[in-house]
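Only one chain is given next, in C-alpha cells, and it is the form predicted alone.
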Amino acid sequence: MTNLTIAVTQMTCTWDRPANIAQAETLVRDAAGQGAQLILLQELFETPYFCTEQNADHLALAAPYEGNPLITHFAALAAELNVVMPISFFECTPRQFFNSMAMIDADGTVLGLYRKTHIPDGPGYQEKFYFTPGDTGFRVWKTAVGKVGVGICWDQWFPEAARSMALMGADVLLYPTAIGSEPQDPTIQTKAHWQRTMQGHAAANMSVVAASNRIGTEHVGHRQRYYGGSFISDCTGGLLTEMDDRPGIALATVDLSAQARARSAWGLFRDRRPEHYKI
C-alpha cells in the first residue's frame, strides 16, 4: 500500500467501563467512516488513569491477554471496519502485571503483544507500583497497511525505542499516551516538549509518528488534567494534524512509498556507526 490514512483519537474516561468502550468504538467508527485505515486509541482508555496513586485495589482492573474481552471486542470491530488498531490494556499474568498493547490487524487477527518497556515513577505517574517492566522487547508488526511499531507513553521519550523500531522496519511509529499536569508543580507545561520529542523521532528515523493522548480532569487520589494534543507528524517531523483538548478524531494521509524512497536517499541508516555509540 502506498497511501495510508491514519487517525488519532482522544476522549475523557470515567469509572463506567462499558461507556468508555462504547465511546472508543464511536470514535473508531467515525474515523473509519472518514477513510482511516490505521486508528490509534489512547493509553489505558478502559478506565481513568489510576496510576496517579498507589492503591492495590486498582490491581483488580487487570485482565489476562488470552481471552481478554476488551481485545475480543475491538478485534471484531477491526474486522467489521477493515482497520488496523493497537489496543492498550492493563494485563495480568499469574504473578505479574504489565501495561500492554495488543496489535489487531484489519481482518481482526490479533498479531501479538507488546509490554511497555519504560515504566515511569513520579508524582502523578506512579506506574512502578503496578507494572513490571516489559519483557517482550520492542516489536514491529507487518499489517495490512504497512509495518507498524508501537511504544506506550513513557516509551515515547526515549530515542532508542524509536530507533530500534525503525531498524526493525517500522514505516509508522504509534504512541498511545496518558500525560497531563504535573501535580508537584502546576507551572510545568510539558505539552510542547512532549510533541517535539516525538517529532524528533520522526525526523531522525524518517518515519511517520502519531500519538493519541487522553483529555479531561480526573480525580484518582488527586486532581489531574490531561491536555490532549494528539497529533500526526510526517517523516520530517512536520505536523500534519494536531488536536486541542476536545474529544474527537484527527486524520492525515501519508505516502509510505515516497517516505521509503526519501529515507533510502537520505542515508540515515546507511551512515550509522553503531560501533562508536557504545558508552
Given for the second form:
There are 2 protein chains.
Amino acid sequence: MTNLTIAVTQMTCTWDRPANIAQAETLVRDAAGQGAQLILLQELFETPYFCTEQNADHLALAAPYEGNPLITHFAALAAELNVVMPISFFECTPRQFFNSMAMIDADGTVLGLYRKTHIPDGPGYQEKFYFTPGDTGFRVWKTAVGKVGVGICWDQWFPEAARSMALMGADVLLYPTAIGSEPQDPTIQTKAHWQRTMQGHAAANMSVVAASNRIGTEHVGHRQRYYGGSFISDCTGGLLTEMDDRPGIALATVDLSAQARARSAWGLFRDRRPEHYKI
Amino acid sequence: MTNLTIAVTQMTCTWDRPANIAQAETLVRDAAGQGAQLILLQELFETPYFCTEQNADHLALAAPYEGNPLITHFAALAAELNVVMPISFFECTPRQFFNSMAMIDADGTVLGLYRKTHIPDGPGYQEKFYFTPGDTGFRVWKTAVGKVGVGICWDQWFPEAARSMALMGADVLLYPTAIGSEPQDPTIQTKAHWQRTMQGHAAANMSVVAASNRIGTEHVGHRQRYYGGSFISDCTGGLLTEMDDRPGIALATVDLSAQARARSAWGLFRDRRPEHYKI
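Having seen the form predicted alone, could you give me the form predicted together with a further copy of the same chain?
Whole complex next, starting from this chain.
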C-alpha cells in the first residue's frame, strides 16, 4: 500500500490580501494537522476573482514568479508542515500576464511553474482580457508524495489536458478553480456538469482527481457567487468526499499502488491508437 | 427546437440466432411505436458473447459486410419504421475479422461501416484473439435525425474516441456494448465506472450519449453475467434514463438545437490548444 491523504479546501476572498493569505494558511495547517500530505488551495486566492470585469487596474495585482512573496510564504509553510502544495498566483512577465501555478514540494522546494493552457471568456469570466494562454505546456511533477499534474480551472473541462498529464505519468490530477454563477442567465447551473466532467477524467485516466473551488459572493463589477463543491474523486470517478458551499477542508486517502495496479490491469493505455485520434 | 427521441435497448442472447434477431426486432418495433427516431441495439446481439473464450470455432459466426443478411434485415425494418439504427455485427473479410457496425438511415440506406478501433483483452473479454483493430477510423454519419457517431464497447472508455467524433461534428454519440462480470475477481464491479466514463464524454463534448448493454448470464467457456444499465445522458453528463438488468427499452428526448447552442456558448471547442496535447 502507498497511501496518500489529499485535502481540498475552500474559502471566501476579500480585497484584504494578508487576511486571505492568513485564512489559506489556517486551512493548510488544519489539513496537515488531520494528516493531509497533499493540499490544494483554490485558484487566485490572494484576491477576489477580478476577471468578472475588464479593468486594467487589476493588472497591477500580478507579480513575477521569481522572488514571488506568496510562493515564498507557502514554500516555508510546506517545509514546516512537510506537505506538497501547488500555489495559484497571478503572474506577470515584462510584457505578459499569466494565470499560473507554482508547485511546492514537501521540503519547500519550488519545483516549477505551470501557466494555464486554456483561457475562458464569457460573461463573468473575462479571462482573455488578462491572461495570455499558457506557454509552458502541461506539467507533471515528481513530488515527495507521487507524480502530480495540475490543471487550472478552465483546463478542467478538457479531456486532452487530463489525458496529457496522465500520459506524462501523473498519478494525481489537481484542479484549483473559481467557478460559480453565470451572470447572463441565473438559470444556468454548472456545478453538476463541472463535477461530472472531472469525474470523467478520473474514470478515463484511472487517476484520483481533486478540485478546490472558491466560495462566497463577490462584487467586482457585478455580483457573482462561487459554489464551492470542492471534491476528491477516486480512480473510477466515484466521489470520495464533496463539500457544500461552506468554508473548510475535506480529506480523502487513496492507495496509489492499488490505483496503479488497477490502471495497468484494465489495459486502457495499452490499447490506445493515436494514429486514429483527431486533435 | 430540434427534438430527437432516442431509444436504448437491452436483451439476453442465446445460440438461437433467428430468435435473437426476432427479439431485437420486437424491441425496435416497441421503441418506434413509442416515438423513437434513433434506436440503439446492443453489441453482437446475433449470438452469445463468444469472446469469453479463445475458440476458433466461433470465427465461423462472422459474415461479410456486403450482402450481410442481418444488415439487410434491419435496413428493411428501418425503412418500414422510419428510424435510424446502427447494427453491430461480426465481420469477416478474406483474411481478417472485425467487430463492426453498419449505420442504417431512416430510409433503409446503409450509410457505411465502422470497425471497432480499440480491442480489449482480459479475462472474460478475449477480443484480441478474434478481432483485428479497426482500420476505418472513427466515423460520423449525417443521418435523417442528425450527425451520429458510434463507438463500439471498449471504444467507450477512450476520451480520444468521443472527442474525435465530436470534432468530426457528431451531435449524438452511441455505444453498443457487452460488459458485465470480471471472472478473475467477482469483487470487481465496473458498472458505475463504465457509466461515469461515458457521462464524462457527454459532459466534456456537450453531446448526448447513449449506451445499450447486454443482459443475462451466458455460459461460453465459463459463466459470465452482463449487467445492462443501458442509459441516455444529456449534454452535461446527467442521466436522462437508466435501465436495470431487465430486458426492454428506455427512451429520452433531447433538443439538439438547444444542445448546439449550449455547446457553442460554453466555448470549449473555441479554446482547444492542440499544440500542447500529448497523443
